[in-house]
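What follows is a single chain, given as structure tokens, in the form predicted alone.
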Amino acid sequence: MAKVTIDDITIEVPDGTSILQAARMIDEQHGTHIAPPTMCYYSKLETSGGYCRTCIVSVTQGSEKDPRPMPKPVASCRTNVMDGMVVKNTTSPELLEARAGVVEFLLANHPLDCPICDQAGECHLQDLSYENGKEETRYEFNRRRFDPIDIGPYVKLHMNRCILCYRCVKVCDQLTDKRVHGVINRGDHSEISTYIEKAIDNDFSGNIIDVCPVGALTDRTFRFKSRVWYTNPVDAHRGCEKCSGKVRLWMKGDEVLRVTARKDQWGEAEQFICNTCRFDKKKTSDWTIEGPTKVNHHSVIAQNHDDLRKLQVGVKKQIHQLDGVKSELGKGPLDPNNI
């Protein structure tokens, strides 16, 4: 075990724990918000992290045995803690300035098409730029552009929005057979593409939509149907032979507009789901509704909480039919058990 202090909070973690994981443990235990932001790291994907550099932190004391500070910011997702290490994240103005520079580079080629992007409202890059970016850009050159390509009937690729986090490549490497896409070319010309214009149609290929932190990979079946804050997220499940069948339905009235994996507080899928659940089951009769999703009140999705309350009346009836067992569906106005 190793003791590490992050933003003046000390925690004891197992050896081999990264600084990022330790910071997330502190947030979960103390209700703080000191965990660095991430765009490429994904805890459920092996070898992820180390690409975007948004999770950089300042190590002011390397360890108890060697108290010298590290000379420059390090990527917290790839740096393991040492006993006696002292880390600064939100308490270091110099570090926050450095992170703002990283965000500026990520936005250098990103198009300003949030008003028409299906990812708007749940985009990690929007949150990152708002919380850690600068108000104005110094970039005066033409943005990088790519010709659109067709990668299949279910997923739409907008390469102009891609930040090359490599998450989608790792998903298909680790979850599916016969990966047919990856990163081609080098440097500023690098892009996500399929091999010889093949379609991405593996059983779990739809998960590349969930792991993409920006609007580079979006759901064709949901394309332009609704803004995310006009929909009601509901947790549901079904018996599925391929995956757990535990999903999140995004509904408008009684219509299921799209199906996604359930995500945790870090924006990561709790369990990956198959394409059958994601694209083929778009009726409420296909699912057993568990209740409204626990929505972070800081999210724009929470702005439609009045619609969620209307939905709770029907949800509560289903809950009480399950042997009268109450479910933990959130606190406050989003809890159907409080009706």
Contents of the next structure:
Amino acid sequence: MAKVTIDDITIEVPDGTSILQAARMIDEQHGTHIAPPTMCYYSKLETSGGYCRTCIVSVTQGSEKDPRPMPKPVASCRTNVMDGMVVKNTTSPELLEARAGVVEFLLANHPLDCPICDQAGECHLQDLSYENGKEETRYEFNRRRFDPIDIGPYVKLHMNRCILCYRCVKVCDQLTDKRVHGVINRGDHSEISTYIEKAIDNDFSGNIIDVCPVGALTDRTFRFKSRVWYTNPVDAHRGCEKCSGKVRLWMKGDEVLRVTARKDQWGEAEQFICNTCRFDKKKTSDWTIEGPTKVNHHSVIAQNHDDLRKLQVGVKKQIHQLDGVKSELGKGPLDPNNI
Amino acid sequence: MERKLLLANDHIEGIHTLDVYRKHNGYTSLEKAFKTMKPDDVLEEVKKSGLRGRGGAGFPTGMKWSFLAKPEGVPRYLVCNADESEPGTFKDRYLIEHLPHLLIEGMIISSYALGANISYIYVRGEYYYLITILEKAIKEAYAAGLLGKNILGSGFDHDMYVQPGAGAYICGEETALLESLEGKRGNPRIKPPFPAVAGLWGCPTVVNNVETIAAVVPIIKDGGDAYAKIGIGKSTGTKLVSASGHINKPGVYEIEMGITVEDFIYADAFCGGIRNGKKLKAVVAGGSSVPILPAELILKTAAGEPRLMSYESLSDGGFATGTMMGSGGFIVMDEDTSVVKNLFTFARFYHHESCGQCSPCREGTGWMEKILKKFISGKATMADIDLLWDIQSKIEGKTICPLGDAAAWPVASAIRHFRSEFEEYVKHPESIHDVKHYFRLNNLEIQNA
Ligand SMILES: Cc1cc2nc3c(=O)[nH]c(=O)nc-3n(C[C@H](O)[C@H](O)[C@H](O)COP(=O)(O)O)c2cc1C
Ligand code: SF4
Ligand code: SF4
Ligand code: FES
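Pass me the form predicted together with the partner chain as well; I've looked at the form predicted alone already.
The complete assembly is shown below, putting the previous chain first.
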């Protein structure tokens, strides 16, 4: 066991626990909000994490044995605790400033097309920029542009919105039986590649939609049906040969608009579900309804309307700033060609 | 002082062949090691020599070797990093081109010390002609029983392979190199684990630079102690320096560590002074990644001491007034050089070479390049100087691998020491008269923003 102190709260955790997991344990036990935000780490996907750098924390004491602080911020999702480690997250203004920098980088090339994005309302990048970013963006250049493509009948890829978290790549690597190599090209030309299209045959490929933290991979069967916050989530199950059959239905009246995995407090799928449950079972009669989803504090759907409006204001502000660079985007940020 | 341990014979006709190399005492270190020393004795000599990695970071080689995990029944690997892509650095190319057997001899001795039965030389893709040279030399070594089974009757088997890269700077980062060697996308790995524990195919691996491995040959020949006497302080031995820029005699020089920078720039044995009698303006002393220093700070430290060609002296004063030895790519700029334009070229490079895994480097490098382009097109504002500063500070130390730092440091140091030049570009955009020429030269579109 190792004793670690994060933002002045001490917890004892098994050896091999990451700083992030320890912080989440503290939040679960104390109802605090000290866990760093994550955009690429996904506890159910091996080797995930380390890419986005939003979960950075500052280690002010390395361990009991070697109390030296770590010279640079570390990715909490990929750094394990040591006995006697002291970590600062929300209590370090410098760290928060560094994180705001990471958020700004993630938004630098983001199209900010939230008003027409199916992910709006459950987008982790929206939450992240609202909670950890600055109001202004200082990026004034052309944004990266790719054409949206259909990868198979069920999934739409908007590469413009992708933050290259590699989660979908790991899903394809770890849930499908063929080796897929998901990223082509280099640097800021990197692209989630159409190799994923091949994985669409696989029964579990739809999970790339659930792991995608932004609106880069969305459900084609749900496109423009409704804003997320106008749908009601209910938990339901069915006997399924391929997966647990435990899902969340997103309903409007009696209509099932969308089926997803159940997400936990950290926005992660509790269990991955198969494509049959996700795409083919859209009738209420397909399912045994368990009852309304208990939503956690973090979710936009759970927030009251005031909060929601606040969030939209935040997003609007970013979009407003984009007006200045409209010319570079051609027809402006809401370019219909880009939908 | 000129002191030649590695390049003593580089001028000899045919030295790239085994016969000629052997005639000039080639492979005698190997014979000595295999006939009179145990693997740990070799390690001990390398430790004593104080040799530090010549790939850029200067990590003590003996220590690195002693970290190598040795679990029972698991192969170990030695990988030679010949990806040499840091702008301003071309010493490894020179060494391999002229003395391939020196590298191979060093590889076999090092592998013997590490207990590695297989080694790889990962060669930068653009150095395709070196691959032919190396493969020929390796073939000769096999034919002479210096590679293969039971080398010189020692019972030690060793196979050596050459692997070309595909033209990516990032594949010089040791873990990206290993990924590439495994046939994967050249993305740096997240550490730990370090290669010494889980490297190539998850097995314990040592990655060393070409020059580091070659230096093992003279260390075994004369002993670690003798090697440690050469040089100054913790900068032992000799160093290959790739000298380029506005000097009279660009090229690869082997120097004893501890000579003064002034000597290196002005002495006839080395760079031979600034071209066309011009004045020295600035130096990037260790390859494009290290901080640029103005003439007064590269010749003398902030304390007024002469600056020496050594790890310690070059970094004296930290980044505020010092720089780094880096990979030994010594780029000299005369009084007519534009620090801002040079920086733009560097920024383009890092943007192009970022692997794109982590957000600060992926997004930040391109952003910095775009802002610098504004400067050299006469479109920048004073606020852009501060913005550049802020962006580099938000990349540095927040990335997976040091490429992020390498992209940030040149920007930081150029602003730190040459801020007035950036301001000049803002105040007098009309003075950037040769910008069109520059853009054409570099195949760039002029920004119409
Ligand atoms: C972006 C990047 C590029 C690098 N390129 C090289 C290279 O071309 N050659 C090299 O020897 N080391 C390079 N390195 C350093 C290697 O990661 C590694 O430290 C080195 O090969 C270790 O060898 P040494 O201990 O002998 O110096 C690079 C590092 C980074 C971060
Ligand atoms: S498409 Fe989504 S899940 Fe895949 S890398 Fe991009 S942001 Fe991540
Ligand atoms: S710092 Fe740059 S090159 Fe290194 S892993 Fe991150 S994106 Fe890739
Ligand atoms: S969540 Fe840790 S780096 Fe992305």
